[in-house]
Structure formats: structure tokens, C-alpha cells
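Only one chain is given next, in C-alpha cells, and it is the form predicted alone.
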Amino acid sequence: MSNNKQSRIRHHRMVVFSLLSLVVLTLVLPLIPYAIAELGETAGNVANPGTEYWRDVRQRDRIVTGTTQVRGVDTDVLINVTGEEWRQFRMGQLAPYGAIVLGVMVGILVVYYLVRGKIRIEAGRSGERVRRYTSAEMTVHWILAITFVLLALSGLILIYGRWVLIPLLGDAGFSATATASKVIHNYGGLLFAAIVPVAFFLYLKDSLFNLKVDAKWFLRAGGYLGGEEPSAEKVNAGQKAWYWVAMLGGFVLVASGLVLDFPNIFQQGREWLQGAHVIHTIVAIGVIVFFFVHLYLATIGVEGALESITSGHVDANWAKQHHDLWYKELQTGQGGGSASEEPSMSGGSHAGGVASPIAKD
């Protein structure tokens, strides 16, 4: 065999060796740690490195710390997976079970008054009045009641705005909306914080329990369902169950609420945070159920109701009929903070708590 086709031979082989050995490189290669953890999972005694090191990052298994020379909460985390997992479940549960329950109670109250109708003052009006709240007590209700619908309405758009408002505002639109919802948010609850421990304190004495009154009242779900109305005090069970909704949900919402309006004072990581903002839904949707009920029976479900917030007076036979043990006190000079006499803004007055005439109505 001649000398030049031996060389061609070699050069061929040579060519075929690094073609293989290219393939070799770069596909058995990378395929080599995944065969080495299968047979590891197999043994029990191998890992693969890259993965282990992946499910490290991700915090899979295991809280996993890095290092930097930047100090602060969570700067020594690569990837946060509970950030993810919070997610999830704002918008895959937390949102939609939360209209789920609004919706619900919007529907019961549509349907009892379709049912059920305003309830009427039985014996007519009167045309007497009797004081039921001092002017502190009306200012110190509507600023709250005006701050709570203001931060209602506005985490209701922060929450749900996306699946509403866009298709409306379009998603300008709602970019703006959002914004300023978040800045009455945020803003508003330092009102909200500053006056819920004033009501708190203005209201306890007269929404405290009293076992005997109240229980008969439960039982009888206020006559709201039907039977005979329920003896009942100045504020009768139900309104102090609203009261105790209100403030104890007031105080978990302002103080949930801090956190999230100061994270570098409060929060010791993100966990804080998210755990923070699932309390601080839950509650706020929870408050927000027992003020459609209360607003319901304040205004379009009891008649006579709301006059007693906004002059501070009410019809001496709605008084009778929904709070006929405080009536009773009132005309015996007993009733809690009818003693000193105040003019009625209708035109009438009280004196020692009993009703004095006014023209007719």
C-alpha cells in the first residue's frame, strides 16, 4: 500500500475520532450528572450537584442563607419562594372566596327587603322626640363611618379593580384609580387608627353585654325574622355585636395595617408582610359583611333608624317599639346620657329624658 494512501486513511480515522469525540463532548457529556443522580436516587447515596444547588436557590427543602455585604431584612436571599406561594393564593382563594362571601350577603339583604320590606314605626310617629346621641357621639360616628367606607372602597378597587375596572376605565384608567386608592389607603388608615380607640372608649359603656336582655333577644333574632320584637336596652344585642365586630376587627385592621404601611419597622422578613396582608383581607372583608347589615337596618331596613345619627333624636314610639327598656329608663330620668337637657334640631327638646312635644311630622 502506497505511502499516500495510508496517510489518507489515518487522516480519515482522525477526522470520524473527532467528529465522535465532539459528540461525545457535547451531548453524552451534559447528560452524565443526570445519570449519576438517577442512579444515586437508585443507591440512595448520590446527589446531582446542579440540582441540589437549584433546589437550594429555590428554597425547596430547606431555608438556605447567602452572603452580602448589603445589610438588611432579606438581602441574603436569592430567590424568595413564599413570595410566589402568596401570590397564588391572593388570586386563586383569598380574592375570589372574599366576593364569594360579600356577594352572598349582598344577595340576603336584597332578598329580605324584597321579603320582608322596610320595618314601619307600628304605632305611627308620635311626634315626639327623645335625644339618643350627643353631638360627640354623632361626630365621633361619622368620621369613622366615612373613614371606613373611604378604606373599604379603596381596597375593594386595589383587590378587585383589575377584574372590574379595567374593562371599564380602560387600563390608564385604572392605573390612576388604583394610585389614589392607594394613597387614601395608606393615609386614611392613620385616621382610622387615631379615631378607633376614641369610639372605643365613647360607646363600651353602653355596648357591654347583659346576659339576661340580650340572650332572650338572640334567640328571637331581634323579631327581625318574625314574632314579637325583643325587649331590648339603648343599644340593643345586635348593635353590640356590631360594636365588638367593629372595634376588635378596627384594631386588628390598624395594627395589620402598620406593618404594611412601615415595613422597615415593623417586619422582621416578607413572611411578615404577606402574613400580614392575608390577616389584614380577612378581617377587612369579615367588618365589611356586618356593615352591610348595618347599613341595611340604618337606613333602608328600619324606619326612623337613621334620623337618630344624623339630628341625634329619634320618634319616642320607634323608641318605644325597638327600645322599650330604654324608654323606660328615659322617662324615669334614668336613661344613659339623656339628663342634661339639649335642644332637639327638630324643634323639640328633652328634659330629665322625658320626650317633650313637637309639631307633627
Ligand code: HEM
Contents of the next structure:
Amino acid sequence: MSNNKQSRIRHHRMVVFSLLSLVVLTLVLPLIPYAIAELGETAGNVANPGTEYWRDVRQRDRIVTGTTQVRGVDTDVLINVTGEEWRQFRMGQLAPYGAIVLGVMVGILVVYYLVRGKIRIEAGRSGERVRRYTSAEMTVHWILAITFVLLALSGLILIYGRWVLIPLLGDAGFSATATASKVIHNYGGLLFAAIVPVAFFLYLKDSLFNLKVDAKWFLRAGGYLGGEEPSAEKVNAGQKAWYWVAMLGGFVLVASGLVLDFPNIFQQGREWLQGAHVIHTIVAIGVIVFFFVHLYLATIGVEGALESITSGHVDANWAKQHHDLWYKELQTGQGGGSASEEPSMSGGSHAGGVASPIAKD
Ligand code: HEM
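Show the form predicted in complex with protoporphyrin IX containing FE (HEM), please, the one above being the form predicted alone.
Below, the chain from earlier opens the complete complex, with every other chain and molecule after it.
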């Protein structure tokens, strides 16, 4: 064979060998880590690099912070894994159990009303009117009540709206309602934050527990489950309990609500928002449950109660029946009635400009 032919064959072999090497390298090289990983899995020492990377991004085994030019809380976190845990807790536990608790309380009140009916003024109305709340106490009460009801309704729409309102209003209707609820909730919360401390100090004096009287009241469940109605001061033990639930609950709602309202000021990480949301919702549902009882007793539950906070007066027989110790104090002139204000009577008599807690209609 001539030298020329031999050199052409060598050249040809080199080209084929190079091409084959190239094919092997491009196809096989990237598979090597996976093969090692596969072997590692069975041998238990080398992990799949892709899986490891994804584990890090999801922060499954350890907190891995990335690098970024953006300065701020959580900007170096690619995926906030606790977000999904929070979402599942909200949808799977918080919302359904909250609905059950609220529904059970409504059910108890309906059954109680059907069995017990309205609690009447046993001796009938006397025609004597007793001053119970000042204008300031009534005004603050109604600002607090209206704000609370708006917040409760808008909050409940934000949790349960998708299940209750979408079937009723459709997607667009629910969207508009939810947007309005969010605005009401965010701004109403600020008014609530301002009024709760005022209410706290205004009703504090009458809402301090008097162990001797209030323990007996609790032991006899206020007489609501039968038996004689226990003695009570101007504010009975149940009302005092409501005051403390509403006020302490109110403070927690305000604190957690402000964290949610101003994430850039209070936020130490998304976990703060998730924690604040869970606390906010649990406390809100707790306060709303007690509110149902307050609303029931104040309206259809007890005859003559509502007028105390709409007119500032109650009938003397109502006072004698439900707040006997306070009524005795009024008779002996020891106070407890809002003696700083003249009784405002509709068509009733005046006490000649002198503050008198009891007056005749
Ligand atoms: C629209 C709903 C409400 C109605 C109809 C209502 C009605 C009443 C009535 C009738 C009283 C006087 C009870 C009495 O003289 O024995 C009262 C007192 C009071 N309410 Fe309300 N209320 C409502 C909402 C609220 C809310 C939302 C709160 C607090 C967040 C609240 C807190 C209080 C407090 C602290 C008192 C004084 C203590 C007591 O008597 O229980 N009320 N309310």
C-alpha cells in the first residue's frame, strides 16, 4: 500500500474516532452525576444534585439564603415554605373549625330562646326610670359597637365569602364585596384601635370583679339555667366577663391587625404576618362568639335591657331584678348610677336640675 493511501485511512479513522468521542461526551457526560447519584442512593453516600438544589430552594433541610442586590426582609428567600403551611392551616383548620364554633354558639342561642323565651321584667314595668349610662358611655358604646360589627362582618366575608357569597353573588359580585370588605377592614381597624382604649378606661371601674358577689353569680350561671337570679352589682359578673373578653381581645386584635396593616413597619419576615394572621383570626372568632351572647341578651334575650344603652335609662323594676345591689345603692344614694348627668326623660319629670338617678315617667 502506498504511503499516501495509508495516511488517508489513518486520517479517516481519526475523524470517525473524534466524532464518536464527541457523541459519547455530549450524551454520556451529563448523565454521569445522575448515575453517581443513583449509585449513591443505593450506596447511601452521593445525592442527586438536582434534588439537592431543589431541596435547598424549598428550604427543606436547612435555611439557605441566596444573594441579591435588593435590600429588605426576606428578599434573599426564593420560596417561603411556611407560606404553604399557613395556607393549609387557614383553609383546612382555621376556617372550618371557626365556622363550627360560631355555628354552635348561634345554635345554642336559638335553642335557649326556644326553651326559655324572653326573660321578662317579672314585676312588670314600674314607670320609674333609673339612670344607667351617661351620654359619653352611650356614645362610646355605639362607636365601638358599630365599628366592631363592621369589622366582624367584613372579616367574616374575607374568610368565608368565597364559600357563601360566590354561589349567591357570582364571581364579579363577590370580588366587589371582598374588595369593599378589605377596605372597610383595613380602615375600620384604625378607628377600632382608637376607640378600644377609650372604652377600656370608661367602663373599667364598674367591670372590676368583686369576688364575693361575682363568684356566686358564676356558680349559679346568673340564673340563666334556672333557679333564682343571683345578686349583682351595676354590672353583673357575666357582663364583666364580656368587658374583659372584648377589651383584652380588642387589644390583641388591634396589635395583630396593625402588624397586618403595616407589614413594612412591623414585619420581621413573612412568618410574622402568618403568625399575626392566625392569632388575629382565632381571637376574632373568640370575641365574636361572646359578642353573639352579648347581642342576644341585649336584644331579644332580656326585656328592657336595650333601652339602657339607647336612652341611658332602665325601668326601676328591671334594675331591682337584674342588679339588686346597684339598685339598693341608688336608693341609699351611694352612687353607681350616672349621677353626674341629669336624667334625660321622654315626657318624664325633672329632678329640678339636681342630678337624681331615679325618676318617675
Ligand atoms: C350592635 C350590637 C350591640 C348591642 C345591641 C349592644 C347592647 C348593649 C346593651 C343593651 C348594653 C347595656 C347592658 C346593661 O345595661 O345591662 C351594653 C353594654 C355594653 N356593651 Fe354592648 N352592644 C353591642 C355591641 C357591643 C360591642 C361590639 C362591644 C364591644 C366590643 C360592646 C361592649 C359593651 C360593654 C363593654 C358594655 C358595658 C358592660 C355591660 O353592660 O355589658 N357592645 N351593650
